[in-house]
Structures are given as structure tokens and as C-alpha cells.
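Starting off, we have a lone chain in the form predicted alone, written out as C-alpha cells.
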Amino acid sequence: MSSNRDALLKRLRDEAVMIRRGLWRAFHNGGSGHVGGSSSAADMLSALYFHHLRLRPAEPDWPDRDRFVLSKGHANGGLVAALARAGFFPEDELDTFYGFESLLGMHPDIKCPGVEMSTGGLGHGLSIGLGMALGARLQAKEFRTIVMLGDGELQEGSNWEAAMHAAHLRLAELTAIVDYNKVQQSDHVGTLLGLEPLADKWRAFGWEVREIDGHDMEQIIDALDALPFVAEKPSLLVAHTVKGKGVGFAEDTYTWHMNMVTDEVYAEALAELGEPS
């Protein structure tokens, strides 16, 4: 392995470090927030907005910036703990998560720099890609667009409409990442609703599909670097991850989906996370 890929997986991982100390801080000051779906897509956030979207903080609505949307749109501290780090607002607006005015709602606001669209209501968030990509399309622009699903989100059938909709266009502009971290609000995934054979499901509906270990993050550069996986075709990335992951207590538990972050649970979280390498 080459010393620049040395450094690079290094800085990834330690602005993962970042983000997920960054979403506590911001569910600590908002005194609750979606702990566990933002957690689990930290690692990915990190490869997508310090390696792979091509984006200009200072310029957020660059017209030939690629896009990505938050589909599961519950996880918006994990997102905003990552522009706070990419430089679209200061770092210490994450005080002010869930705050009369703020910026930084529990869910993604398009008022919020680097938003690209206001998410929350699950199973739309494909819908929307699609139309982004498709957009790209028919103005020739070369932006790429990448939507963030949840698994217990893809219970919804409006994914399902996108998926054959994109499949049928041909859209390999569009990629989707599945954070599949196995368990939603009430319960895991399985209990609930179960998604299996997820990957054959996303391929039986014409895209091409890769599963990776969500928090590898040589896995996950590598995935990001190959996109599109094949010409025409959309490209779908099935991400293995753990709800909550980096702190022990909230880790594979939907009791942790969204909680309380008290003075004390925020101490604890911080001090399991510890700071970079």
C-alpha cells in the first residue's frame, strides 16, 4: 500500500472520528437527536465529503457540484457534523442543533449550506436522485448524484417505483448507498419487516450492486472510486453497518435509534470515541 493511501485512509478515518464526535455534540445540545442511523453512516460520510464528491464548501450551489441526498433523512446530525468539517458553516453552529431558527433541524433543511434537499418523510429521497440525475442528463453536466437509503426506509414502495424508473432510463449517473444497519425504531429489520436477499432484490430491478463492510474504510473508497460499477446501469452499494457504531451502549440497540444525550450520556459517548489517531 502506497504511503499516499496510507495518509488518506488515516485522514478518513479520523474525520469519522470527527463526525461522530460532532453528532453527539450536536444531540447533546439539542437534548435528543437520531444517535444510531447517524452513527452508522459516519464512515461513509466521511469517504463521501473528504474524498469522492466533488464540491466547493465556499460555493455551495455550484452548479456543477455533485449532489447528494439524505434519503434517511433522520441521520441529518451525522450529515451536518460532516459539512460543519467540510467548511460549509462554522463548527460551533452545532451548538445550535434543534434550536429555534437554526439551521441544523433533525431533519436536513435545504436553508442549511450543502443541503440539497429537505428529507425526513421516508421513501422519497430516490425519487428525488433520480430527477437530479436525470437533470445532469438532459443539460449534458457531468455532476453525479448519490442518495443515502435506510434499510427499515426501503419498507416503503416508492423506493421500489424509483428503483425500476432509473433501471429503465439507464441512469448510471445515479448511485445509491444502502446504510444497512439492520435495525429501525421499534426493532431490527428482520423482526419487523425482513428486506432478504436485499442485493438480489436491487439487481432484479436492473442495477448493478456491490456490498461492502460500511465501516472498512478501504472498502468503502474503493467501492466509491469504481462507480459507475458498469455502463448503464444505475449502481447500488449495499453497506453492512452497525447502528450506533463507535459507542459501545448505543451500538445494535433501536433504543438508540433517537434518545435523550444528557450531560452524563454525552461524557460517556465522548470519552469511548476518544479523539483521532
Contents of the next structure:
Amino acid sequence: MSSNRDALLKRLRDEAVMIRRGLWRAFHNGGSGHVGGSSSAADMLSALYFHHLRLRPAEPDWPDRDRFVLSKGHANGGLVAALARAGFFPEDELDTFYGFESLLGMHPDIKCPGVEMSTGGLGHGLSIGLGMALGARLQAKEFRTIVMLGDGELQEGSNWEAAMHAAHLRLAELTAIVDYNKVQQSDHVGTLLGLEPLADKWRAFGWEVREIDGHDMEQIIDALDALPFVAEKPSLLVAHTVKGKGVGFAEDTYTWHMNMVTDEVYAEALAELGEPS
Amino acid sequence: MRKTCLNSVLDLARRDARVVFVGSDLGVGTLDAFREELPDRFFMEGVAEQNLIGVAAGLAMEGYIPYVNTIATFLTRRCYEQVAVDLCMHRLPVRLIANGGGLVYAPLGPTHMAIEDMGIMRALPNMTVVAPCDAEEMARFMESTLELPGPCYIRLAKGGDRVVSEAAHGFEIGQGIQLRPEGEVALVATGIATTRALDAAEILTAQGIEAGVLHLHTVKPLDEARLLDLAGRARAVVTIEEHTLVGGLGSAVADLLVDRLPGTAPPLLRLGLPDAFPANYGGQDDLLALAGLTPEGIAASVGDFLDARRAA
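Could I see the form predicted together with the partner chain next, after the form predicted alone?
Up next: the whole complex, starting with the chain shown before.
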């Protein structure tokens, strides 16, 4: 049992490295990208795509699949790196990032296999996920819906409309993850428009909340395995993360929310990320 | 018209398990029968339109056909990005039932008057924009909403509006209906402005000016073929709408004539509301009269326009 868990953790940590390598690869080919918010989500994307979500990469529209909506759409580099690793499309597609005929742009595009919803404007995904979860309830289907939100994104009021609504419906079929990396485009979130007390806000809205270190793979899978946290309430996971996680010069700074990825920068990033052990 | 529309939603829901109703804080009595008969597919939610459109999009992604109903201004202005991105970009079959199109809510003031709704909805790719002229036409239209692939904006009038459509005309989205035979002047109208156009045509005929009336219940997609055909024969085309002249039916027709009949298009007169938030209260009829959109006002504008053309 323990060795199984150790093997799982190793695999998920390895995939997280590959997702980070993949997102840097995509952004390098595109010339620029949202490194910060893609990297902060990478460990959770690994746990989602290689452990938690029930998916069939060869059958992306499988009706009973779990739904994952990346509401913080600017982290698409991380998402498509995970989708490529999971087999939704060849990893070489990452080299077409931003290309004229590419499946892959700065934000998730529904034409890309594995993407559930095109996003990009902030504050859309939670309501959409709510509708999907409601659809599951109405059809008595087992699939679960997970929406990943950014912290800066929570400044959009529409999220709080959806938060109220999901709790009102006691929608335990719905989970939201906040990638709480504390940094947005132009400054630290707390400086620009702070969210604290974030967990208490969601609790007050009627959600069951857990807080984890969003880079600690054990904590991530324990939280995902515990979903829904309680019956008759939507679940919220506040994942404390580091913007740009994995590459020192990109960590915890708004300059790497979105930045150019030159050959030199790319080489430096890959060297620091290393290969799976 | 609203009652007919909402009753139609219930009829459709009885026949088709994909149909759900989503309302936003609508008063007692609205669709009580729906709530009682199909409670699982009836959602009366709070005043949170951005969320409602997103939820409707999520439901549509799961195979449902949501009919979303609230006041027109809140269904268009408040949640425009959700309508554009969640519905239009994904081409989802969500029906937006907009109460109080145009000046219906005159006593409530400009916050509640949808004077540019068709213009901003028409500007969105993949959106269908429909404004039936009376309750009977609404009933015929609603039948066609089940299989329409993308989103649709449905503009409701006040209710109790005079019935001028006929069953024999049928209803096909995007197909105009010639309600009065072609004359030297082609009046083109949408929604309840069509009724005023018909009355104006009577007045014009009495004055010796034969005026036909083309009713365009669908503002988008525009019935281009019929309009071009008509424009090829008419001495003048006159558009009439309960909407500002920015982006509505008149703009759509102007775009078409300029693009497709360069140098040969007949003169076009566009009648509608000024580019201004209404500054008065009163009733819908009062504000329409202020804008010159009574049958007499329309007839006079058309007469003046033709006189000016003759003089030119």
C-alpha cells in the first residue's frame, strides 16, 4: 500500500516536472507566455490529470468524463502541457503554440481536445462549472466538475454570484480550486485588492473549505481524494502556491505573470527544472 | 406576448426533456404551472445575470436547451461578456427571453428601457435576434426554437398588442413576411413597429402613396434576398423600429443596401428612436409619439421624404 502510494507520488511529481517543462517549451516556441500562473498550477494539474479526473484521452467527449474548467484561462500553457502528457494530442503540438493554425493559443480553446470550455475573460468558469454540475445532477450522472480559479480572478464579482448560487443549490457535485499564488498581473494581490480572509469568505458563502500547500503532492491528492468534502455543500480548495514555481527567477514576482521567453531564459529554466528522476 | 412565450416554453418542455427554464427573480404567477409540473427543470434564481448566463451555458454544454427570462436591459447590458463568450462563441442553444423590448417600461425610466438591445445583440457573431409582432406570431416562432443551433435573443413587446400576423404566413427564422403588398414605397419593420407601419401604410394609401409592408421578425440573420429583391423595385425603402438608429434594423438594412447595391440602391429613410436615453416617463405610446413613431408621424415622415426626393 505504502509503496503504491510512494509510486503514485513519484509519478505525479515527475509529471509535474514534465508539465512545467512543457509549458516552458510552449511559451518558448510562442515567444512569451503566462509562466507564473501556469507554473503555480502545475502540481495540481498533474494530480488532476494523472490521478483524480476520470477521463479517456482517446475519447475526449466521453459523456461520463469528469469536467475540468480552467477559469483562469491565462494558465493555458500549463493546461495544454498536461493534456499533451495525458495523451489528448501529441506533445509536439506544444511547438505550435500561438501558431496560425495551432490548437493552442494563450487561452483554452474548445477546439483543442480535452478542453471543456473556452475561457480567457475572467470570472466565467465557476458559473459554467455550476451549470455542468447541475446538468450532472439533473441527469443523475456520476461525473464531477472541478473549476480552477485564479486569485486575482476572484476580484471579478461574477464569481461571488456563482458562489452564492452553488451553495444555495447545495451543489456537492461542484468543486472549485483557488490557485492562490498571491500575485497578479501588475502587483501582489494583497497590495492591489486583497482577498483575505479568503477561506472565511467562502465558508460564509456556504462552501466547505480546505486549505493546502498547492505544491505538496501528498496534500493535493489527499484533498482531491476527499471530494466532496461534505455532502450537500460545494467544495472549495484553497491551494497556497508560489507564482512561477519551479524556476527561481520567475517565482513570486509579477514580472513573470507574463513575460518573453528567450532562448537564454528557456535554457536556464530547463536546467533548473531538470528531468524527472 | 410574454404569456404566450412562457406558455410555449412549458409546452416545449413537456415534449422535450432538454428544455429547462431559468428565470431571474420574476414575480409570482410567472410559470407557476411549469414550477408545479416540471420542478426539476424550473429554476427561479436571484438577480445575478452574469452567473445565470454562465449557468445556462454550462447546462447547454450538458445537452440542455435553457430558456432564460428576465428584463431586456439586464439580459443584454449586464452580462454582455457572458452572452458573447459563453453563449455566442460556443454557439450554445440558449434562448434569451427579454421582457420589455423598446419603450415598454417607460414609467420605470431609462435603466429599464431596452433601446439598443437589438443592436448590441446583433453585433455578436452566431446570435439570432427575433422580435415577433404579436402573440400569435410568437407562438408560431417558439415552435422553431427547439432545433435552432445557436443562441437566440427574443424581444418581447408589452402584451395585448394588436394581432396583425396570420397563421397562413407561417414562421421561418430569417424569412421576412410581406404583410401588405408591395407599393412604390417599401416599409420594413420589426416587432410591434410592424403594426404601426401597417397603419401608416393605410394613411399613405389614402394620400395616394402605395406603401407595402415587409415584416422582418428576424433582425439577424437578415432576409437579404427579399430585401434586395424589394429594393430593386421600390422608389424608396423606409425602416421603422422601436430602437435607436444605432445598430438596429435600419442599420442592418443600410449596411445591406450600401454593400450590395452600390450606386443603385433606392433612397433609404430610417425611422426609430434618437441616440439618447429617454428623458420622459409616461407610457410606451407617449415615448413612441415623441419619436414620431405614430402611424400619422410615420406617414408624414415618409411623405416628406418622398417630397424631398421629388424636389431634388
